[in-house]
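Next up is one chain by itself, shown in structure tokens, the form predicted alone.
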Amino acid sequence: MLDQLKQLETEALAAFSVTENMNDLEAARVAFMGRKGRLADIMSQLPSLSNEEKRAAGQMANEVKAAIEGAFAAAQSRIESAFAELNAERAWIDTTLPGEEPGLGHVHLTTQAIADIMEIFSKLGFNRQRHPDLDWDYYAFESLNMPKEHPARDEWETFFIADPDKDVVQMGELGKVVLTPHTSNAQVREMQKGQLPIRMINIGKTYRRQATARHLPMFHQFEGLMIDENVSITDLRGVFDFFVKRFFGEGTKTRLRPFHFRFTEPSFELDISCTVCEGEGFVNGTKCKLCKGGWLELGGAGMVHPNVLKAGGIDPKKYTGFAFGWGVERTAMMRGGLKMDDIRLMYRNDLRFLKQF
């Protein structure tokens, strides 16, 4: 039994004095002083000792320990205070290299858009407004020449706030009140301050039922209205020209197409030419995927509806005007370059699409 203390004695500070990190050193001293470690079992063979043989080698088993216990001890000084130079080394700050600028984001794609179509209005004297996304049925249909049950009103798949307390939707003077599906609410409420002549483009967040690779259940569109006397087509023209080829290219063309809504008279899609074929319609003599024929839509617009006038308590026989609306993500998504396919991606939070803007 001496022997075999003399021999773990041995082999326990052989262990010790090789462990280089503190989970090695930890499972060698288990294997070795442990409850259920080789110097527990070789004191399990004590009571099979006489007296004096247990004398000698509980003093031995003693000594043994002791020295087991400090052979540990020193073994894990060592590895902390390795452990500390190293910390101390990769944390070294050399004071006399120059810093490194911290990373700087950007505003999103969609804020840049905003801020680019308002500084190009802003030229023709058009003054940025600002007006509720959340309105009366009055302002988002009615006074907009679509009267109640008439079925235009169905297209638009609009969000209605209803009364938590009753679980129906709020009723007012001025109607239901809903999440407004187009920045066109804008235009009686902008009529009513009285203040003539108007040049308006209101920015606001629009919301419809809708989620695909081209509509989003919440999105940007901004209005455009103007009103003066004698104004005309020709005008409604000139700002579509003058916009697209600031925004999109001087190469870009436009073209107005007939088309119908309840709030202008007579009204108009407008396009624009394919940033990516050029409007030719192909690319390398394969058809355009884009746009397939060398157009791209880009918004509704037309001459203000005298019955819109009249709601906004303007004289339709003395003023005119025109008004257009157009989806602030399909804007910059058509911007030439970009070759964005799905709109959703916009508001993914993926950095690395962001990043590129």
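Since this is a predicted model, take the numbers as computed values, not measurements. Heads up, when I say rigid core I mean the largest set of C-alphas that superpose within 1.5 Å between the two forms. Positions refer to the first chain, counted from 1. Compared with the form predicted together with phenylalanine (PHE):
- Once the cores line up, the CA of residue 322 ends up less than 2 angstroms apart between the two forms.
- After superposition on the rigid core, the Cα atom of residue 61 is displaced by 2 Å or more between the two forms.
- The two forms, fitted on the rigid core, differ between the two forms by less than 2 Å at the CA of residue 309.
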The other form holds:
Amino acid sequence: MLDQLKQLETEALAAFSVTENMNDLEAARVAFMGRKGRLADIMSQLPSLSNEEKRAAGQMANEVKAAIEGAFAAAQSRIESAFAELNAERAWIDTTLPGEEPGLGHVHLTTQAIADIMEIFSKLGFNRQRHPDLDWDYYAFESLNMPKEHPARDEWETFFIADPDKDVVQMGELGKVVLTPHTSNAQVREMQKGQLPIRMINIGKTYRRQATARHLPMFHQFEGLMIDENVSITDLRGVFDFFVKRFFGEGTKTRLRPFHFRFTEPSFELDISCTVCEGEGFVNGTKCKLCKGGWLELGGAGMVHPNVLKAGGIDPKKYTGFAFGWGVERTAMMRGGLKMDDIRLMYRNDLRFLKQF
Ligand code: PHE
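Please show me the structure of the same protein in the form predicted together with phenylalanine (PHE), now that we have looked at it in the form predicted alone.
Now the full complex is given, and it begins with the chain already shown.
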């Protein structure tokens, strides 16, 4: 019986040391030490022994029991710590903790600028109108006093929409289908609505076949158009000044520089005093990094050409008007005094860039 007890101890210790979870460990404990287990089985022989043998067996049984219980406790803590480690590895989630709030973003720099631009012009009674950014050649060029094949068109590096069977999509009198290279396609479209006077702002996407650090194939423009009786360059100047002072700051100066567009006469480039050097051209004695000579070019403008008014069904003897068209991204960058080495950053969706605005 003493041998049996020793044997039992060896087997129990071996069994406990290889268990990998609490269920197996408990099953092993019951098999060896349970009421109907191996130890109880061995001890049932006790009554048949002599008194001397009983004492020796009893003593041995106590030692074996203590050894097995010690091994059980050791196995238990080994399994517990193995599970704790495993849980930590699985990034255990405490479901009782309050949740993490998702980060709140903000609108894109371009969208912010569009909202600000619209707010300023609406104070002067201009309404936002929406005109297509996929349009006929007629509205993008021909109605704007640029006949087919006219070299002035070269300035707008135009995308034409292809037809699988032909080179490009053609539509009778209205010509080819283009991705609008400027928002000026809105001019005649707005006139054709037949309602006067007009105070329109058309903000939209524009497309040109240019992809460099300084040019995006897609950018935004906003087009202003005012048509009424007796509208003059003075009105253009006043509207321009009003916008610039509110958008760039009260101290900003403006300048009209003669230029040429086919659809306005006279035509101008509109400049503002530099937002970094405040028109000085120098900052602390060194040349301004943003501008050349104190001025920044905002965009084009002019008095609507009589041929354009006619195309829109408006009598140029009775009505006059002005139009302007500026790039949104450019305007937004100028406000921040930003000289972006690479304008493509605007649409790369890099949060490190976007979060700064
Ligand atoms: N459409 C012109 C451009 O893209 C800008 C412009 C608009 C000029 C309206 C005059 C009048 O450059």
